[in-house]
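Next up: a single chain in structure tokens, the form predicted on its own.
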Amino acid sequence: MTEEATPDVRGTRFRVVDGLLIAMMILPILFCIVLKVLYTPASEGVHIGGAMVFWQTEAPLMPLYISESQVNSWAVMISILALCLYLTHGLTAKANLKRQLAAEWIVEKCQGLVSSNMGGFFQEWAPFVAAIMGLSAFSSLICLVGLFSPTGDVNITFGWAILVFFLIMYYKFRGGVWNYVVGLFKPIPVFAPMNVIGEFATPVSMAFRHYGNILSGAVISALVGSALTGLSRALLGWLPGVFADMPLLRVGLPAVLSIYFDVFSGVMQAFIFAMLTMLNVAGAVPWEEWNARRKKLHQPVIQNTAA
């Protein structure tokens, strides 16, 4: 490769492109600022509520939304198609590059991450892992920017839990629909009912589980951030002028909480999430059923070994 095809050296035409990925990345998040500003209402005092509701229209079963968190998770994601963009742009064989480093820095780990949870037969599953990891997490760190976490809407995880369920579904049934059905019945018939529970309990307990985090760690802060500022005009009210107005003992404590339960907290819901999807879709396939199924057909037995 000559000097002249480097990426330190493409010129002008280069460094538009990597504008145009970070104006991709940053004006969606601004454009739901906006949005949100102009949407918010007057209020005063504590305010604890879902997604704001932007639009609305009716449909043949149900009222159809256009919600803060859909908004919001298209934003996200539309800023996360960028950064992989600007992240993957101008690579090369050797890397001339930080963020190609930090690209394959981040394809590693994912790849190990897969591999060492999931087996070597899944191993095409880290783009959609990553997916998943980095959508949660990115969803829960706008909160950062004054915006509605799209993972505190039961209905967004819920979503995410039921295209989980879809795959653990359909490697169960690569052991047969039959062998599935009768598994239902086992160790004897009278588990049957809670066995068909425990199928359905394993999206529940996902989507309720991130949502619950999320949405807790954003109420307990509101909270506390409430109790400060009514504490900090009890005990400072008697000073002149507009010091006696100002929420001093807000600063510090609600910045310490938000390191937990919006950075620290979101980031571990998101690894904890994609770590159940693995699991449980790993988990899922029936390898003796489906080996001697593929025997049948006289293809060859899949080996399953994680790493």
Given for the second form:
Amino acid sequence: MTEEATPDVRGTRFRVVDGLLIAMMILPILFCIVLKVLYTPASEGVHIGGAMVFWQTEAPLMPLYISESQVNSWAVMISILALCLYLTHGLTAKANLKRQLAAEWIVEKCQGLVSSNMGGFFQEWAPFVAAIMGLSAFSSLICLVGLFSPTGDVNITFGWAILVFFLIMYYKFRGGVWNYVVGLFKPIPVFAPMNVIGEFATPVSMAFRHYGNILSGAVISALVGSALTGLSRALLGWLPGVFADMPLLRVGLPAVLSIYFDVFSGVMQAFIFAMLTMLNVAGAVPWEEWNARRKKLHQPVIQNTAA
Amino acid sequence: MELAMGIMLGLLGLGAGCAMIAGIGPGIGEGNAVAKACEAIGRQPECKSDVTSTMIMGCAIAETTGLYGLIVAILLIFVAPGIFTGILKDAVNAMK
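Mind giving me the form predicted in complex with the partner chain, seeing as the form predicted on its own was just shown?
Next comes the full complex, this chain leading.
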């Protein structure tokens, strides 16, 4: 085994690349904040609504919108990419950087989660599950810097849920399409419509669960903020000068609510979305039919070693 | 026209309030789940972390029905008035 070249951690080149990666993490978020400040109309009061539309064009079926949620989710994706590159920058066998330990911890946790919930056959799914969890968590946490959470837009969560739906259907069809269609008519043929609705209910419920949790937090925060603004106008309106217009009572309480609604709920929903992805996909595989088909085709039988 | 608009908006608000009755079910269900989880932790304190994570997972799934009600209410408050106002105006213009 040859000795790997140790990267020069103190060298200028290493530090410059580090700086560039950190800039790549922060700049997309700053870009989104600037875009939001430029596009927000000057108005008083608290606005509760969906994502702002930055740009729209005519398309064959319906107008094509480039909205705040799309821009923010691309910014989050670029930031996560830069974070991953930063954590894996300068990997060595001896782990002489602290960030390598963090990266290894994340990878180990994800692989442990996937193998304990899905079984050994799905070990390659760890990157996908980690990607969906990280994207969802950081998309929800982006509202801490005052931006619109992409997960508070039903289109984004529905996109992820449809992706998961296709994966589920792929594994359900592994046992043969005919077997799957027959399975819809069990236990009695009268149940067929309900079974079909049940198939489509999975992505709908996953999408609405995530979207509803994030959106309800945002709406409640906005309502509490506007209520406190009105209260401080009524109570502190006698203060001289500029203090009369300042919503002084809004200091503090919304931050406490934000810890629950934004941080806890966002991370929790990311975990639940990833967990449901794993459970639905792993539960969709018809092992007996699939292995029977593989025996006919003279392929080795798959054993999903449960953890 | 104004009367019809007022009745429409009032009924939309009432409908949104009625939709949030759906919040009762998850409230009772999650309360039961947390009570049972507390019992389980009291009986076997060593598996506290397992019980807690399973309970939070179950609570989040039980919340879904309540969230459906919430989404209907939000649609009724923020989305439906725009659509129904347009329909009402079209109807009034057609009658003229």
